[in-house]
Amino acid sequence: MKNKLQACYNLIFQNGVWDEACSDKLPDTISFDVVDKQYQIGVKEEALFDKPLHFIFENNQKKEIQFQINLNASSSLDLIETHVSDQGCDTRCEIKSEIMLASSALLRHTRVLLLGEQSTLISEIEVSQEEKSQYQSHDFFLKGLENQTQLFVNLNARQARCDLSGLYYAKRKEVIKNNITVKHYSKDTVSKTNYKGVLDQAATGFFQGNIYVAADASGVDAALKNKNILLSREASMHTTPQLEIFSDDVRCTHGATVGQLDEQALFYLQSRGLTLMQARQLLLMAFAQDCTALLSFEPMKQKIESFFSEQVYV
């Protein structure tokens, strides 16, 4: 199957239904069950894996899918999601995921959306973290008529940390919507959120980011950033970063930018012998690179960089 990745445990979902025959066998340290139409994944305590778990969603119908993912204490997992659909299909898929990380658990969660031109994906992800747990989320929204994501992260115990990054590209009349909420309920918790977007033609983007710090959550370190580049006058971006802080002893920052490619930088690069197209490509690569550089799984990193080389840097 063309969407499978080497050196992964591949699980195939055809129109929301697990395809056991085409999927790989999982190791004993991962449990996989279906309970009341909800897929439940459990990772045993202190479990480590030699390769990532890869969910492949091939959806050409209107579907609703539910997941529950539970990492027990001191376990670690790399989870990759690839979402694809046929070009001519008018599809709408809704996926709801509940993720629970026990103490000292680590989840690296990468989502890649390569949907057809008439496809919509709506994702709701809620993460609950216990003491010293880590959640790393890397979202890449590359193709699709409309992509909506609601991500809620609850830092419930000391030294829990989340690192959230996103890179989205939209053109024509495509729509990107991101609603990111991080709630610091405990002392000494950390969150770093960095989303970037490139919008072309008549695409529209929305980013709503919120950091909440509870009254007794001292020692919190939180940062929220959203940066966007518009490649045409018809493209638009609406960004709203917000802080709700009810504790004094914290370090919290937020910021957002919407603009075009730097004209002075373009001029400088052309003065050094580059064409306008080459200068533009170089600036866009630099803009996106800090997001792709976070990926530790090289085959997926190469796949995303190839997409940008073929679709964006042209």
The other form holds:
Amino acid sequence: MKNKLQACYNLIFQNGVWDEACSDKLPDTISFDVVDKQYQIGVKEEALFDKPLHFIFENNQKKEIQFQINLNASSSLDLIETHVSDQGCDTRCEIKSEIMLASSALLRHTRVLLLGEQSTLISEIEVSQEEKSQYQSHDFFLKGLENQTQLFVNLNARQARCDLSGLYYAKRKEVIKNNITVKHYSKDTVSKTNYKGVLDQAATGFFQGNIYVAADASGVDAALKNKNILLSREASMHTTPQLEIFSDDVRCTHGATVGQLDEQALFYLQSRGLTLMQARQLLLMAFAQDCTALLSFEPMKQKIESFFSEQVYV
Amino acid sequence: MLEIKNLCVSIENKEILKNINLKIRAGEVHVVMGPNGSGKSTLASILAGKTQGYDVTGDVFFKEKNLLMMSSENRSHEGLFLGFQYPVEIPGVTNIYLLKAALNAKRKTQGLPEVDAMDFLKLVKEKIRAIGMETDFLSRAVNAGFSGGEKKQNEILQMTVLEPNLAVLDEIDSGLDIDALKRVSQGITAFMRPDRALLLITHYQRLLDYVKPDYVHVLVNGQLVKSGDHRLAIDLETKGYAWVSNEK
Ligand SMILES: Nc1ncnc2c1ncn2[C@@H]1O[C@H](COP(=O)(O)OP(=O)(O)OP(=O)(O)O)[C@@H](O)[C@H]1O
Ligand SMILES: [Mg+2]
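Mind sharing the form predicted together with the partner chain? What's above is the form predicted on its own.
Zooming out: every chain and molecule, the one shown earlier first.
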């Protein structure tokens, strides 16, 4: 199984169906059930794991998949999703995940999309967070005809925090759509959203970031950033931040940029002996760095960094 | 080592450099002085291979090769170095990474193997100590958040690692405190050898107290209007550029 990662609990889903034989056995503190076509994962209170849980989705059909992930109080889980499909397959997969984080639970959720050229993935993720829980998502959209993600995060109780980062790379006529909504319903909740994208050839990107702060939610800290680099004239990016803030006691910052690689920096690097290609690659790696640096699982980090550097080496 | 013949440069039909002629031999230190906007940095950029937006005529030969036909990276591999007036900040790329990439790019063209990581670290630490910079510079992103003076010292560090034959240093002495000026000057002095040459662009005579020039040229309005020895720099400092223009 080529997508399996060592030092992970690998769970394999072939065309949306759990492949028990190929999957690893899970530790006792984690439950895995199928109820009404919905996969349900439960993590016991205070459970910690020695290695990440790795879902591998190999999808070559039109499929819908549903997940429910429950982290009980003070538990902590590293969840990695790898989405792959065969090169020529015209597939469309819809995946819906409901994530519930009880108080002081921590979920690190990394999603890596390496789909075939004809594959579309539509993800809808809804996260509900209780007091002092933390949700960290790291999305890497590297390959695929169309990647659409809707991510809703509800910060329901005090001091809940989410860190949402995304790195996307698209070329040909690929389309990347991210629609992120963070709702601050409670006091002292924090959200940090940072999405970065590189669009080449005739790729199109959309980023919509919505932040809502309820009237009685004081001490909220929300930041929303989206930075993009266009590598060709035909590539385009549409980015819109939207803020709905009904509380006075809020720190909220937002910023979006769409630009090219810095000509001055390219010249500087070339004057130091790097070829234009090396210089471009280096600047793109540097651009992606604040997203890739967040990956704590080293094998995945290396996989993404090397993919990214190969792809941008055009 | 460098020969500039009838070099004319314009941007958007605006003439920036007019008929520049200059010859630099191995072992020589040349200084270009001139008022703000006279075209000094443009000359430096053209030598280092900046092409965008420039209209260039004339010839430049570097070690007998046609420089204007070479890519920027080839000029670097051939042994030309530009110390930028405004070194560019590159967040996300560490100094050590860039230094290694730059050195290996050069070694590759010379048919040498990539330098071993440990050897490289040793080499760089020696160089950085010789300049008197802190070694923690190495792990910081290239020029990102560096003070003006730190950026200039970083240019000198890059120069000493790349060991070029000709270094063009554009206002390397601007923004340096007294001690940093001394360190940078020492770096430049240590760099100079009979087989190397320097082209210094500066506004101040004080650098020349440390690095003695063989020739001083004055660039006004895109033209080299006067050349002389180091005394010209002293005269300029006291009399100003109006003096050169009037004399002409
Ligand atoms: N990209 C550009 N477009 C238009 N004009 C330019 C451009 N680059 C430089 N110039 C002009 O060319 C002239 C020379 O600029 P240059 O930077 O070479 O001057 P300098 O002698 O280095 O000045 P300083 O002493 O201030 O560094 C200036 O008038 C400047 O405005
Ligand atoms: Mg200048």
